[in-house]
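First, one chain by itself: the form predicted on its own, in structure tokens.
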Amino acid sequence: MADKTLPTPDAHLDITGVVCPVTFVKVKVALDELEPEQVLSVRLNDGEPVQNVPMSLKDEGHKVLKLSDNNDGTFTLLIRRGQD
């Protein structure tokens, strides 16, 4: 069952087979794409990735909305893109 308090993501990206740090590029350009306040989904591995992807976003001004062990060593991160 869906989770109702959290917004339907407005675009999705899978950047589980790329490498650090390429991995935050590719979610900061996905993000640059959307409108502010809109709602981006990122499936991305464990490791490296999970540990450096949000910590970077909440730097950058963005919000961390969730994230979510997919129990297959990847996870999902539910991001809101913060005002430029």
Given for the second form:
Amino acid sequence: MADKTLPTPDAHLDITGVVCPVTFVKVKVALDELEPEQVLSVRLNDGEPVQNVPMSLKDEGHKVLKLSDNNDGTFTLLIRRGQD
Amino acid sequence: MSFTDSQLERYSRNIILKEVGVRGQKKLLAGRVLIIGAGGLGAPAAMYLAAAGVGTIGLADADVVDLSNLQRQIIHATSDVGAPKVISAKETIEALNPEVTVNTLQGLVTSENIMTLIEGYDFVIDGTDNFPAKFLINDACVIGAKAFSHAGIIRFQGQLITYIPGQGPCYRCLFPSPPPPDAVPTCRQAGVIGAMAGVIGSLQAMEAIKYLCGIGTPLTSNLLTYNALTMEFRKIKVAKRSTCQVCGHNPTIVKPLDYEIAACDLKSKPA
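Having looked at the form predicted on its own, could you now put up the form predicted together with its partner chain?
Now the full complex is given, and it begins with the chain already shown.
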């Protein structure tokens, strides 16, 4: 199922165990540990996290590459880290 | 260093801010702020800095908590009356955020000890209530090349300015010397609304946070004044004075000096 045009993530993060705003905070911390242009894969819950986290990341200059439904109530978000 | 889950939760509102983020929070946790005067201005400043996660807070104050302080010095409680202010404040900070290291000096800050006192800190907050102390802090921070926030409050009015070495004027550029004793009434004689201390002390905390994080524009070269009755803030452009005795071209003040403190200001209770 993997899209061949998408890069392999440099790191993975699961934020299904936490709620807003710690969801976004955890993604920020994980991105901070990467270099610009590296890719992070995030597993997140449907609902508020899916609505808010991608939008907040775009606001901060990161690129959302893909958001895919895992069909189990969670999504996988692929993000390319923006420049400092 | 990496954050614990409880730190991520505690500081989430800071970290979410683009301007602060992970790096800014790390700077705050590594930050060291000295607050001189654990009174009206120092109380909100200390509490907001502790809440924000500033790693080390120094408190210097010679006084004990008086019942008449509680109208504005919200870091102290009724049960603290009679206790040293620095101890009372330290307990409040530790209850609010146990991660903060609090250093205390229970005594007067003088020309003898101020240089050593400010040395280990990134930023100094002047939360004092008398002119000799304000000039002492200014001179020491200029000589020691230390950023600091000056503030003063009386009745319904407050003012503040930030000094950063090499940027803009110092307090003495604006006010070359203290007014004669008794020319300006103290808070004790003139009165002050507690919320005034809250407004101005909180602005001082904001300046410290901005400085530690390296964000925004500091209140240098501008004196901010606040009149609560008319609800007017004014930002008055002020310039460095080349003849300033401490930061000018030919400084005559090269080490901190003590002005005489009016006798009534030294008492913790009105006579």
